[in-house]
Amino acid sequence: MQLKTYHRSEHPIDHSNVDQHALSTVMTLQQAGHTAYLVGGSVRDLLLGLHPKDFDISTSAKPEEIKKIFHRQCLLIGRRFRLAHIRFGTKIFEVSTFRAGDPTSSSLIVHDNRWGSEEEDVMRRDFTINALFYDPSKELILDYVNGVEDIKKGLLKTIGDPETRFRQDPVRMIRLLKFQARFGFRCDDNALVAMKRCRHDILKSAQARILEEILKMLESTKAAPFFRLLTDFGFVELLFPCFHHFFADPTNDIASRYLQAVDEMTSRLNHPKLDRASLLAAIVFPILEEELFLLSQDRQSSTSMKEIIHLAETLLHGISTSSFVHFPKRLLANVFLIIVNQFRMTPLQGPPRLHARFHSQEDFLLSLDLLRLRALVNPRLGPICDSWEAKRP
């Protein structure tokens, strides 16, 4: 491991793109006598000319020392991974203490609170592109793992042996596909081979971490390529068996079209962030629609609203019980309302029949978001969507 340093004239980071409160946090730690850097995704994104959503900070200060420095601004969280959250109004900056770990051990990481040096901290991180330190006071990049060159090459590479690192923390496999979808980077060949060998280890992961990665990618504008990669590498089959046939069917591109619509709507700067229930409903609704079509074909008759409700309940129950992750009850309850309301807003037969208070209810706005997505997939729904949009409270 050889440290490379990149001075201001040797890297493209624009200091003005760094959040001022993140800078303040780093400077405060440094002035208190500690080493502190911006780290991880924010440094990667700055090098790529992107605007980071989050600015994480890594420091030699222990959590209790960070608390003493920032007082009421600081909240210590986590047991498995002890962190400090520094608050500036509604902004929260995550500050972690340099950690040590054995990068050659294939044992699943259960606890991660062994303090170490900055060099040790780098070696326990996942990918080279995420293991760069940036010292904003000197405008200096510290690179122990050749991450700057890998970013230039567009290469995703694990730190250390990929099979070992995936067995330590199987969520790294999902993150690898996430970065491939987000940046279009090429995966290192050894990492691809290791991912195929370690695929089933994903079922050893914490359910909450997997769900959060999935939901974040639905919000990322790269949901379509991400789910294609998840399907191609067999993770949809393991994590969401109910979705597998739908995503894997080469003759049916409806799932991809809905996810492309999600990406298109999310990327619109003038559109507010889509609720996670609407995003999940965009995956569930076309499955329900397909099931209803098959049911009506078998019976050669239309389906009643009562039957639609029953089928929606059955489908969501099947998704909940068969999926590896645990979906929160409130999330699934909102998904149920959203997908059932589609058949009230665009009934299979006859005009819409809704009670007067429907337009003022929260689920109306969530249902309208899914109707907009449906109109992107099927432009014939555009005029209907516009008519409902005009009734928006």
Given for the second form:
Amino acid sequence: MQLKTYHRSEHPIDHSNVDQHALSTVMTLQQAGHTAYLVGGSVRDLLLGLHPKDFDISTSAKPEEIKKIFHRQCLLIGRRFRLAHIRFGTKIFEVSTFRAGDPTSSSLIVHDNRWGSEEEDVMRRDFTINALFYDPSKELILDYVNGVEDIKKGLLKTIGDPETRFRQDPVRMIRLLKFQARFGFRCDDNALVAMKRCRHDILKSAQARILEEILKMLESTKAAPFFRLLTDFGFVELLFPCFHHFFADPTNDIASRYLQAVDEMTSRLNHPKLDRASLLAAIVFPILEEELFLLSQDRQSSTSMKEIIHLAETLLHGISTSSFVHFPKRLLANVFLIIVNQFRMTPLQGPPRLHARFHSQEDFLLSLDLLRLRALVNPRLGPICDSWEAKRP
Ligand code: ATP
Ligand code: MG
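I've shown you the form predicted on its own. Could you give me the structure of the form predicted together with adenosine-5'-triphosphate (ATP)?
After this comes the whole thing, all chains and molecules, with the earlier chain placed first.
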């Protein structure tokens, strides 16, 4: 592919939208005689007029050379994917050395530490929209893959043959759906066909990477469309069999209503970030409610707290043993407390009480977040939720 360059007058990226420390990191590398660019998600987001979450940097400098330039500001990390972290106070920038991949090999990538040219570094990236370099000192965009045009068209395309690229690293399929949900982009037809053929390969990927992408999407304000796509492409069935019937049921949209509530809450600008346990609880709670409903249908007597606890334990045990990802114990323990506490805050029978006991303040606050979400789904819970909210320390 031919290199296209876009000068300042031909692209909308304004220096003032680039993090000053990211700029200085690139400049320092360039002044030391290396090639260095901003790359990946940040360039894509700047072109889309969005605020990048992070600024990744790509350079010709090898990790040890980066270390020599930044000394104690630099920490070299990673085995599978070796890179440098440059620290400015609490802020960290990832600097990775240009790598060469083999874009034609279908074997699973285990290590990715073969250094290469800047062009090779582009070719080992996942999608054309993610493979642009930005040189801040010349204010130039370097585009080897027609990524600028694809961003303008709103088109998601893999670099190289999609089936080969998905077999090499199946997490790319999840990333494709993530970008589709996040930007509303259209997916290239060849990639759609390849994804259907390769979907079972997802079970060969590193579970920790999948868990991270999923949890990040729950926080992204686009959780509802993302889970819709995950379900439609058969990934929920493979990764989370316990959730599948719930997400795939055309007669019941409660799961997506909860996720829409999550998105509404996370997109409120002044809302503090929701804890991952509350986010996961937003998926598990309606399943528990449905099971309780089925249980109560078969009999006359009311459901006791002891039974609720037992059902919640069984449900979480089922989720943790059947899911492809390994949920950390602490995360599941918090989900358990949050969902069970709902029945203390809003009991199944009798008038609402406002004196339930909690293990800790954190436990109460996490449970309150789920109650807020429930009130978005079911506005009748608004008043009781406000009463509990008034107890917020
Ligand atoms: P986000 O906004 O979610 O961070 P991102 O595109 O920046 O999206 P990162 O995980 O931060 O995603 O990765 C940074 C860059 O590294 C990507 O833009 C892409 O160029 C490259 N990359 C990430 N994951 C892969 C992968 N699985 N295969 C090939 N390239 C990848
Ligand atoms: Mg990123």
